[in-house]
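Encoded as structure tokens, the following chain is the form predicted alone, with no partner shown.
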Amino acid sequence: MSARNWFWYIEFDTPTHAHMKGLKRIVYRHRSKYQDIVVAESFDFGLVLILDGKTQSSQKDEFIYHEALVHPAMILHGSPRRVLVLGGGEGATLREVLKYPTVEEAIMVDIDEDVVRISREYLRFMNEGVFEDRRVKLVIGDALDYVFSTKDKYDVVIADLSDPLEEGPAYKLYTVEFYRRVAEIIGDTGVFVTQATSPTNTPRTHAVIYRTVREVFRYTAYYHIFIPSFEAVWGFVIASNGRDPRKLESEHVDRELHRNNIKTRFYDGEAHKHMFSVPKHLREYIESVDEVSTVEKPIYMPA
């Protein structure tokens, strides 16, 4: 294979750790007001969405990330009617949310209209036309402003955000002040879930996100799954003031998926049990971190 026909893309996970992907071509590149947006065709993962040098989703395995993010929270709630998605410009998070027949309204708030536009054009296989669904309300705006200004209540809030980069648009959405407001809009019976970076590549960031969420909610748990296109174990944090995610059992997961006729490729009761079975060394480290992220002193990815 001639080197002139393809190239290596190096993605830095931290300043001292990186991984590489072989790319066939850049399909689309654009600098928005907020970030660098790239859609590329890779050899191993198909089309890949890359924001500010970080892989967000790939054609081959995006279903792993999005099913892991969405379904534990939706099933933990039991009958979500109103769902708020923060970020999630590809539309794949909405795709999973809308599988639930109880959902009457799904609001998605994304700051970058260009990501949504590009995803509708180039990544339709991810969103499957969800932006045309009558239950969807798309808001182009700052998720922080939306959450603090809304007078509405939600059953489930899903934070499908970019990582807390110091120069990025999302770091304030990983602070205790933000999580307190989320707790107000979901009440005692609502469920919150957020992507929480990698517990293996950026363990301190992951642990601080968990500790910060735990500062606000009565019940909080972390869970992890390997995402091949990220070349990392990826972390999530789920929380509620009325429902304990640690008591969600695999049999109940399978029963609810079947009852709601929800088709998944990755997630089921066995996968759920695996995600919440975190190795001892990671548990010990995560539980040892006592730092809380605040607006005055936010947690950032290593730089």
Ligand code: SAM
The other form holds:
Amino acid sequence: MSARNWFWYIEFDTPTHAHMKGLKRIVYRHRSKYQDIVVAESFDFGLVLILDGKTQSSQKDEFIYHEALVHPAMILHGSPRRVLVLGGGEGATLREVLKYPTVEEAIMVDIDEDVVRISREYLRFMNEGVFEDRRVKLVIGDALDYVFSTKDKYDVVIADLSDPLEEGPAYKLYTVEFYRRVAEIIGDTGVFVTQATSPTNTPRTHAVIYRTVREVFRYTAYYHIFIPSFEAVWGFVIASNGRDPRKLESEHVDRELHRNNIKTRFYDGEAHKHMFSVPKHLREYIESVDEVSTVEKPIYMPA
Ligand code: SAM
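Output the structure of the form predicted together with the named molecule; the preceding block shows the form predicted alone.
And the full complex, kicking off with our chain again.
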């Protein structure tokens, strides 16, 4: 039996639930000021970015996550000019935002310049030229500070942040105080969307994020899609005080993608309908959770 020169990477979704990936090699590993950063080469998903032990994106299917995160909000707004991306280290969220001809300025605020540097060096397939685009302004800093100190207004705010890990840098950006401030900087016509962890692996975390956003915004909806490299159904929460995301029709999505000549691999009207069609048992559970995440009592990932 030839010696095996590869290994299993075990990723814990909760303390009692994990999934595994066969990795050929670790391409790069670094402990930044904020998190453990790994770029690895996997057999089935190509290059994978892992932060604090959680898969963030993979070469094979990152387009699913980033298109699902960005396009519903951009199309719901209709003509976004100024877009704010919170987190988004790999640059793929920016890549999707810049596909819209109406976008005049896209500001990305990531706390960890090492993630951005490493992504530009090892994950160029995600951010080819994005950071050189004249419409992009890259800010290295805590998105919490940025949101509370900015004097500007934004048409769309996209929270592409790490999960709310108790020891991680992102958990305060899943609180009602934070969402209240986001509502102020997007006003009545703006749209907010956030990644919201997995409705299947961490249902309570997902449901509390949804409930917390709903505490602030008049119109709030969750939507889900299976992401193979996460080995999980992944959840997103979209909200606005002026536009109801549940009213977004698939025909309108197709018309807007066509009108703007936007090329996607995953997202179109059919995919939109699928994402917003959540099974009964999940809807009933999510709607049953009445807990709001606050700075004093934040929601965390199960530890
Ligand atoms: N695709 C991932 C997912 O599935 O959720 C998230 C993408 S991205 C890698 C997450 C980014 O959030 C990281 O680059 C991390 O540095 C950034 N981040 C975490 N906490 C932050 C904070 N307080 N302010 C700004 N960026 C933060």
